[in-house]
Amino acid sequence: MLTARYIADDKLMPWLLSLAETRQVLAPVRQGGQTLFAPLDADSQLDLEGLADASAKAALLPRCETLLEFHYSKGEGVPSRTELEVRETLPDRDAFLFGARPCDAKGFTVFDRVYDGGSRRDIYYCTRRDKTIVAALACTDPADTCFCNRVGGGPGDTDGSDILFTPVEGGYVIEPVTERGEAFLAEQPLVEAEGRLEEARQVRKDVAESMPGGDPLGGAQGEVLRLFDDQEFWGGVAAKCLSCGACSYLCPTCYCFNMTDEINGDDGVRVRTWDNCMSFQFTLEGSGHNPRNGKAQRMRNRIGHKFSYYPELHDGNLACVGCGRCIVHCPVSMDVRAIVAQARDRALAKQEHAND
């Protein structure tokens, strides 16, 4: 394995800009008062303080992307016949995703199980995944709303990353995580970390020990599922929800999408866009029937998917990485940690009552 590398603070931006000459570099930058992942250029204001307002998932699953282009034409020599020409629009550019926090990078592993699940391979996601080096940045100042440690992660975890940057005095220690990350770093003009590697490990250890406490939120599949028909519970926890969908759009692990064909004359495109399960329209059928026509049903689905249905399908892995964005940006301050804890308490209380 390649030895760890080091880069000084004042060398970081020039190095990233040099990478941007041959590949797209996505990094957290200030835009309109927010910190968002965007293509980096010389005018970008790189922001590595805390968690970006939005997750990095758009790097691999764009908010809106064209899946294919098509064109209708009259059949040659047979006017009554319509011919259809379809053109692929696969991503073709290499990318370097810098500054994703470990929770963001772990979110990609949630995507991997769905979009790269053997025979169910999404070629658009997988092509971007293959072409993107994910360079995570270890956290040094977790917020009170961070709870990666309660869902199986940590502020210095490497799941989903190819490379891990750890802030140390005067710069960053850079460690390869995957063979791809190692090969990438071997081509870079970076100095060896030498004695700084132990400092990086101590930084990660100290931050992990400073994380907010609380009971683990995993292992609640059974409890959440037992409340499936408890409309009183779900109605109560969803009462103040505005169904704005901010939680889903900002979540590193929400991967639902919608597809539409947009046609102009004989030409058209098939577009995939993010969707969110807290929207009334998410399950609205053409007949007008909606199996989740209330906030209670939609909240049940959101919590159930992350803490029961997904783990049941994927070896106990949660579809939550504990970034806390859904708490920070919820306009009515709903707290997913409290909802799961309430669900667990409610299910246990009902079980005890049934055993009396």
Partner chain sequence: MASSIDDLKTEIKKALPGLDMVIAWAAGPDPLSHTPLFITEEADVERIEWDPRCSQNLAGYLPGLRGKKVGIVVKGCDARSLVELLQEKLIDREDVTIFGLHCTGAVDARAARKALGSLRGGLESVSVNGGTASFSMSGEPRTLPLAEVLQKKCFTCTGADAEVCDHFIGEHGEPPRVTETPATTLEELEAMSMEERLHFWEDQMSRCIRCYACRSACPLCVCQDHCAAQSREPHWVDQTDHPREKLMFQAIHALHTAGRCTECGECERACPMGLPIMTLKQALNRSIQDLFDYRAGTDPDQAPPLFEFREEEKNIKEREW
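Residue numbers count along the first chain shown, from 1. Since the model is a prediction, treat every value here as computed from it, not as a measurement. In this text, the rigid core denotes the largest set of C-alpha atoms whose superposition between the two forms falls within 1.5 Å. Compared with the form predicted together with the partner chain:
Taking the rigid core as fixed, one finds a CA shift for Thr82 of 2 Å or more between the two forms. When two forms of a protein are overlaid on their rigid core, residues whose CA moves 2 Å or more are considered shifted, and Phe228 is not one of them between the two forms.
With the core held fixed between the two forms, Thr127 has its Cα displaced by under 2 Å.
If the structure you just shared is the form predicted on its own, then what does the corresponding form predicted together with the partner chain look like?
There are no partners or other molecules in what follows, just the one chain.
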């Protein structure tokens, strides 16, 4: 039995701080003019207005994660022999991610299919996922760049969350989504939501109806793929792109990484760091050949991965949750929505032309 609960506005921060005594609490806080997910402490300035500037993905997929530590030493008695000691560094902390938006939480389901995909389990990701309770916060003020409703989501959706918070008059209604969300809440000193549950449902319904309109962006796998060799199209789309990684690194669904050994004397770490397909180095081969030599090929990959290759592999689910951060923070104001729409129109026009 899943029970909805309630917390008043003025009780929220003290409750989160009490949680922070036994686990890491990650929440959107003000940092140098930005709103970013960071460990909460008594000095933190919680910011629950709108969308955080960066997504919450680092909670489960850190910017830089130590996969292992190693140490070289001279073999005992045999100076010519070098011994290598390797130490495992699995995440060991429980965490509570608070205030992720439904789009951020849905992004974790994109990761789950890749990092927890049956035979291929990424132990670092899965350990973090198991140790982190995801508490999403339903949106009440979607931005002009939000489009979750066009990619299979919604401002009050629960995909990827354990718990959903919905702002109501004077506080928040807290609804468990998963069994472990319920088990977590059952141990908390929270009152039952009672009559407020209906208000929460109404808030979510009203916000969903206020979302900007537009055609769904899913189901374009075939169209995007048909443009694979259309140099003119991708060249045009990518002309203004600077080939930086702002879009990928702010994206709640981009999960590509690089691995490097960083060695200092006899000690070293193997780190996994975010990587992005807009970078020249992403596909640079050891021979010096680069199959995605230009930004047009890289843009084709970015759009193709999110709207064609990923959904093709994962039952039509897109690798885009419509948070719009790639639009807001792009230095040249690229619009992923427009690119997909243009791709679809062009592929359809080509097909009609072929049928003439």
